[in-house]
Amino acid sequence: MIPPLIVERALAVGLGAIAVTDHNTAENVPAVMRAAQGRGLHVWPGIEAQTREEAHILCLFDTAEQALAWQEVLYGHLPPLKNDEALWGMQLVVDEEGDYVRTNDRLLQAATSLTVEEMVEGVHTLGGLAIAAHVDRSAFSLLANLGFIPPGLALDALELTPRTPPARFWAQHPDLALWPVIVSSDAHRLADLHPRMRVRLEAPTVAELKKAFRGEGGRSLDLLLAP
């Protein structure tokens, strides 16, 4: 999953845009963005952040600077522990060619001390989108960990994994039928990267994405069947 191969795979399967959302960090986001420059692939910088409740929130931004600013907030709320490479593997930071730059020895596979409400507010303050990640999963999701979406929580959308048809999800959770729902690859391997949505936008910005999620102003979002 190095930057040039991510870009090549995305283009090969017909993607026009991807989001890079590593766990509690954005240190490899700029490299993927540089690798995609001039290739016809837009990269939304982001982070998959873990709340105090151990729920994952997708945080999407327009710029790497915003994502890295949010990273620093998260780092300030992570436990001051080092990564156990025997358990979690090496956490490598690479350049746009995929060459080694440094090792991130911070423990990233941990919950921050931010509540879900604090996390959503913090992302919005920086101009980003906050999406409840893989709410159909039995772990590390708002529905799995809390059993509900907190009333008044200003999420921008709910994310499903490709294995759950949206119709089945809505049948199981009719109380969530009015929420915007997206489907994304949640790819941890190149082979997992496939088109999951088609969005109609005037520009590749988070503001336009938010309109597409809501079907506003001629923007739209269509979920695609898994291959």
Given for the second form:
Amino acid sequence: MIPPLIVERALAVGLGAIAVTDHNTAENVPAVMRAAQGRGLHVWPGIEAQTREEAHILCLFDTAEQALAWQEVLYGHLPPLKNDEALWGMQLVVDEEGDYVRTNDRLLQAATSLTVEEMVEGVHTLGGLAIAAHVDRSAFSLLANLGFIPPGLALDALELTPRTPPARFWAQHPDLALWPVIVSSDAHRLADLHPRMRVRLEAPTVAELKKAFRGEGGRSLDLLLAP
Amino acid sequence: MRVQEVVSALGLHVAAGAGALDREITAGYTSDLLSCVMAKARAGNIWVTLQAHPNVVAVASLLNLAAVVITEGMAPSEETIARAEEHGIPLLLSPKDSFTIVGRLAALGIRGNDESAA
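Moving on from the form predicted on its own, kindly provide the form predicted together with its partner chain as a structure.
Okay, now the whole complex, with that chain kicking things off.
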């Protein structure tokens, strides 16, 4: 998943925008944004952050600076442990060509000490969006780990993996019918990248994305059928 | 066995629900996934978990559990404690891990739902 190949693959499958959300880190985000520059592909910088309840929250921003600022907050709330490459794999930071820059030796496969409420509030304070990731999964999911969406939690949307048809999700969770639902690739390999949503925006910003989630002011979000 | 007897035997700190310690415990259950608790815990159970989120109180109240033991020194927020007081759910705190607490509960004669049903 090196930046130029992500951009090539995204364009090849017809994507106009992607979000890059590594686990608890944004160190590779600037390289993907640079690789996409002038190519007609918008890149939302982001992080898939893990709360103390071990729920994953997608955090999306407008600028790499915002994502890196949020990363510093997360780093300050992660356990001070080193990554074990034999267990968790390599954590490489690369440039826009895909060339090696450094190895991130921090243990990223861990929970921060932030509660889900603190996570959502922190993302919003920085001007970002907070989306409960893959709530249809049985692990690292806000719905599974906390049983239900905490009342009053200011999430911007719930995310489903492509494996769960939205109609089935709504049939199982009629109480969640009022939440905006998005479906994304959750791509961990290039082959997983596919268009999953069509959004109508006036500009590729998180503020516009939020309006599209809510169907406000002519913005819209359509979930696409799985190929 | 009543909740108060467990509090005394295990030296638990009562963070909330001190007025509801005379509840009779039917059996025990442990999980940190609240979706599992909602599916499997039964009324009158004592639930052992390291989760301290306010949703814990909602689940305990929904299922009419006898008490919740929050392990490993996890500290419930003021909101969690306030909700537990409001719903009359005893929140019992321990610095010990869940395995140790469950072992102590079993030694006191508290069984799991699967054993109780058999």
